[in-house]
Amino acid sequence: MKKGIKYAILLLIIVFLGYNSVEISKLSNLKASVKVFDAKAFAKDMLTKKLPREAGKVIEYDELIKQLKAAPAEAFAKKGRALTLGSIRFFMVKGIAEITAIDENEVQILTEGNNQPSIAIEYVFGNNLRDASGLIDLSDFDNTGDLNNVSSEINKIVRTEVVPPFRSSAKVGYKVEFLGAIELNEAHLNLNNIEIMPASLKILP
């Protein structure tokens, strides 16, 4: 009998401790406590605030082409950026150039160093600006979905805020000041037909 009482008391203690150690919360409260990554705000801050502050460190387009012709491996190592392994690298570039031709997809330009890249104004997509910026730390992202959404939002800002005012005022013969990203393949380097994905475009008087 005494043994049964002891077991009963022990059981009551276990139940009591177990009950007080469990906290019941509403599922809605748990969901509210999870921080949702705001890719749009991140992209906006990066493109309109952080990147312009870094513009002074960005290499001139003509200078990069010069370095790529002279010592491509060194130029890729020092100036190229990528978040993944492989021969594809992204480069931030800037410069002033004359508009030589305009069509619905791109604007052809002639730089002061007589290089002839183009500026994308229709098909703005990919990870060019995100990766070339050097402002992305993979440890800041919980998943690849958030990382990919940053690229999507950056490209959306370029398509809706950067390109339209430039497209409406650009004319052949005008000068444009640009800041943007280019993509190059080190294993199959081709310095012809380079397309600049713009981060900012300014028509000069």
Second form
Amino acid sequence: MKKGIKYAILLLIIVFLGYNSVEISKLSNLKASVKVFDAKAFAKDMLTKKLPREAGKVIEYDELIKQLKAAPAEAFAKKGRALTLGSIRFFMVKGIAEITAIDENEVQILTEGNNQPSIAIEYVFGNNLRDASGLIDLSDFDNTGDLNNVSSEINKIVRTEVVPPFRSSAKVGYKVEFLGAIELNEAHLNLNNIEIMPASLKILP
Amino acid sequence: MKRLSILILFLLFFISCDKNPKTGGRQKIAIIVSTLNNPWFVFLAQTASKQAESLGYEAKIFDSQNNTAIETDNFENAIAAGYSAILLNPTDANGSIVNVNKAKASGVPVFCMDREVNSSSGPTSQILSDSYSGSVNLGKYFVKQTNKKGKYVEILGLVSDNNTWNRSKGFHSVVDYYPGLEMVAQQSADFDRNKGLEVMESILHAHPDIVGVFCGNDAMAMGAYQALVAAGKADKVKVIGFDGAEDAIQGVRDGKILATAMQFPKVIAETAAKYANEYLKGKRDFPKKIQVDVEMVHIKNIADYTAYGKKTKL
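Structure of the form predicted in complex with its partner chain, please, following the form predicted alone?
To see the whole picture, the full complex is given below, headed by that same chain.
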């Protein structure tokens, strides 16, 4: 009898410990609790809300070129932005220009200050807009994959929402108002053949 | 007299058991690299070692031979030998975390170089190449050079390394937009030149009509190029590498390699050594992650570059 009580108590203890050491929950609940970074929403918010709010502070394209020619180191330090160590820097620029040529990859423009950059309409890739915006803090991102996805999603929006209406209505001789980002390498500065990655494009009447 | 001798012996014993032994008064920094079987990593390790020594430390390079178990041994040896800091080029983004954490628990800070570990709390700081952006530029160039059409293959690096996937994703983030470009094979060659050659040889048997090959590093690109030469297809297939290693830069110059992405191992290694020095002098506030530029090198701008860097000062 005594032996029976002993075994019963032992069994109770095992069941009690076993029950409390295992927790069963639905896999879907666990998946829902893992916070997934929404790069698409982040990019949309940045491109359509935050960036337009900053547009007033963005330097005119012609003024930036003037500063880069006069004192490049100072212009890079004051206006250039990057999330990386090195000599590549990105600049947000804006302006009004006349369309002088159009091909499948880019639109050539002539600014009021007689500069001739191009606007990318085919190869909209890279970090130009993400990094030039100054709206990203690297330490906010746990992994570089999320950071890269932000660029990817920004570019996707530009390719699907900004470029198509512009491409269909742009004609040589028309005026365009642009806001975009350019990439320059301070170690090998080349102010010819500058390409603007557009954030917004508006054909002016 | 006997008592005094014993006392002196005890004193000598305790002095020799100093937790952080210094060689000739100098602290020691360990440089643990994934492999020394690749000139790029040799350059990274030697630059880190040179920089650490110039900052007044004794430096020693440990080769993990692309093996996490050997890396573990290297960490244990470095910790036991009283190294004050570790500059790490990890073998595995996940597998190396345990080693980093072990060092951290022993009070030894770890600074990752070029390759990332998937932990924001383990390493004191990670100095990484912006592999994704470099590959985006390579992808754009590849699309333009192939006129947006043709079959191509991709030779991946170590599948356990984040750089492998950052490079692959960057390239595909561009190329996949063009339906005329079809990837007919994707295989790993572990960042190894000989494996790159073997993989390319076997792929060419099945797909002799490819127009390009994107390789996750220069060593594999050079191996792939050798296979193409042997198959008589070197002038028909565009080879792309990644790193900016000496033979690949020469390959771009000679028209053998279409393009590569220049990483800056000198900047990475020197920054890691500088951070370790600052840590050992008391600084504790470091960026958890910092990325270093990667620049595309091709025939039009080859004059600006040399192996592992730029011709002018960065």
